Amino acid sequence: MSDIPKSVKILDIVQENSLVKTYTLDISLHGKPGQFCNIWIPRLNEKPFSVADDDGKVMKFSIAEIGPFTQELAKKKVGDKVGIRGPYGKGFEYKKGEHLVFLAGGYGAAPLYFLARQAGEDGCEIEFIVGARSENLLLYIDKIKKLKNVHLHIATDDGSKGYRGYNIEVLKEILLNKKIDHIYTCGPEIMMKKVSEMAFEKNIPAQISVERYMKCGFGICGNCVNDGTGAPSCKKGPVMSNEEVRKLKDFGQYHRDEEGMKVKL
């Protein structure tokens, strides 16, 4: 792990959909689904990506273009280079053969497509659900036709591609349909609050991404300590289990700005 950013070359970048590109970095700094790292572009800030990818050579990051920093990282061209540090937080976890499955939504199925292709290797078998609210903003469908073990499902609001609905509701239909050792979610809170509690009741085990606004790193600035627990996103998680987000009071509810401000979701 670097706590000090390295500068690194950007050797490729892929429009993913109308709104991400996936950025392949010239480092490895050997990490894991569910982390993330800290990007920096020099006179302006640095932000938290979770990891797409890190196969030892290179890494790899789906980004979406939403804000001041990541319309300037879009300027970006091959050649061009941006610092990095990390790995950071605690990522997800699985254990050999599993029946389990993935709920991402939005650019979530970035990460869990990095853990569907570890897991699909050592023999896990995945029901994949990306959901988005139309065809043109779904992510990597075509990277997780291709991996090992993995049955994908898609759902999209105006029912342009897949299922008419909400990925939720594909969820809830696969639970009642197969037996399911472990839930895994990435993406939006309030999507993942519905996940939460229906892993709840069916009383399955689920580990859920709790992203907050990780500036740090390592815990010290506090800025991402969710109410209820005290904890730090980017130590204690961003992936916890769900009886530890359970215990989050704003889980679901809302998240603290850049200068700790509630904002409700």
Second form
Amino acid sequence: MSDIPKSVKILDIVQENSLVKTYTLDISLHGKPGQFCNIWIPRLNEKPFSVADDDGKVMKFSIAEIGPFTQELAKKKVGDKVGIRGPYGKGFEYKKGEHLVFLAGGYGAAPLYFLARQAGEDGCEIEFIVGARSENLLLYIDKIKKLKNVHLHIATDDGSKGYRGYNIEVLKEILLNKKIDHIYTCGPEIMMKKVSEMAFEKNIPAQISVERYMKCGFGICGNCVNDGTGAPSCKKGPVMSNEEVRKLKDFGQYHRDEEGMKVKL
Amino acid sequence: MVNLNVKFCGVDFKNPLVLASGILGVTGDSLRYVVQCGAGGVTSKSVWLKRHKGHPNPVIIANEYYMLNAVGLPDAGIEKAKDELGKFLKEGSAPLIASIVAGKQSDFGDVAEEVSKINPHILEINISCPNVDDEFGKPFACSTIDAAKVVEEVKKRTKLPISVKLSPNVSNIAEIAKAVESAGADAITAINTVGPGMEIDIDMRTPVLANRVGGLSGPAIKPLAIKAVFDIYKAVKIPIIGTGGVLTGRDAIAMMMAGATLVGIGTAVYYRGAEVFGLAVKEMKEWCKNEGVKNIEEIIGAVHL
Ligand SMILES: Cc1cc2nc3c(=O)[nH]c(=O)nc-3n(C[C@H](O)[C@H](O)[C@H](O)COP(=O)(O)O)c2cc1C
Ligand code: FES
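Moving on from the form predicted alone, please list the structure of the form predicted together with the partner chain.
Everything in the complex follows now, all chains and molecules, and the chain you saw is the first one.
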């Protein structure tokens, strides 16, 4: 038992799109799709990131450059070191042989790709919807195309690639035409809120990645507690069933900042 | 049947195990969650008068022996606290100990007065946090005079019973306990975290906590906490919330034998989940049954014969 960061070398860095890079780290923590790890840059900060891959030898993280921490991370080179601890939280689960639909927004394509690879090999059939504002922000498209038993659907808000409009419309279409056993979603909360409602109306089980401001990752600091249940999402989530998600009062409404103050979505 | 009920400062607790300040306890719902897990009462995270920023991450690290934290007491201030704690009190699931903190003596009075408006069962005065050290010099808990002054100020501004949270990082904790008792404290909470301590990452050649140093808690500090409670029990007549390194029902009983009426549980949530409260209650009942103890209050101070 140790929740102290270990320092590891960056083995590889790949530019995925205009915003996102994938970092391969020289460690396996046996992370599962949907779980997260905290990555540490000494003397700056430490932030949680979804596991994009863990093959038992190395781990991958796909990280968008959006703030001071990720900008500093983007300056790192192969051979540089970062700290890492985890994995934390509950990941996604599936049953072999089921027909699944995945809905990914933004970087959410990375953990869902990791899940699709495993589920596809386990005989699941997967409708994988990737959405973004426009083509240059789509993530992991080429990788998803190569997966076994996976059908890729693309949606962009501006129509520069695939369906023009929100990816949630593509989901609606698929649910109308195909018999789906389970829905999985990871991405912006407003989008996932719609998925939650749609899944409930159609009476299809769903798993949703509920992200909150995580500090410790192990259920102590209380920064990530949800309203409604009062439980820490770093322990009871981030992935929760739609049943659990529907008990949350903050989901799709507000988050809490570093000091616990409510911030409207 | 074993009776785990205890009376503390006139308040009834269905069992002696209370959530320690700073663990979960950020929102009304998170306090209720801990009660649902089996706690007899809960202590809120320490409340400031105004919004207070914490430290950057990592703020907490831990292994099987101990936890080291420098969260830096982040808080959204008094208005948010009144909302969240008020919500918890309205549901009435268990007694609430509202923890307050300040950097100045007069601010302690102001927070106490404001928090008292929502009528928590007890106020806990956190004068011992090592994490405010840098900003305000030595914590109030390190001097008999400073500690007593804070207590006098708070007593002027509230009618609620107050428990003063003491730091173990002093040469004689019993002396501080006596000073706050004389100044009017109704109870003592002991101990806060030990140290501070430092952990270094040798590959990165830097301390791991962003704040460099942090307070030590968890299993490693249990003997220090038990000894502190033992010494305080001998020195004062007011009741004690014994806190520090308690993981099991048997640990809680040891703390009560040293002199605690209530037992604070914090870091154990890391080792056993928030479910630790229900588990420890069960363990206490088992021990009582085997030993023929009918009322848990019988064992308070049992080692002081
Ligand atoms: C992460 C963390 C945050 C804490 N925050 C506070 C706080 O806000 N106010 C306070 O009085 N004590 C705080 N403490 C101290 C605990 O309430 C408790 O006194 C100490 O950790 C020893 O008990 P334990 O070993 O059961 O955790 C904190 C402790 C930890 C581990
Ligand atoms: S991140 Fe600290 S409790 Fe969840």
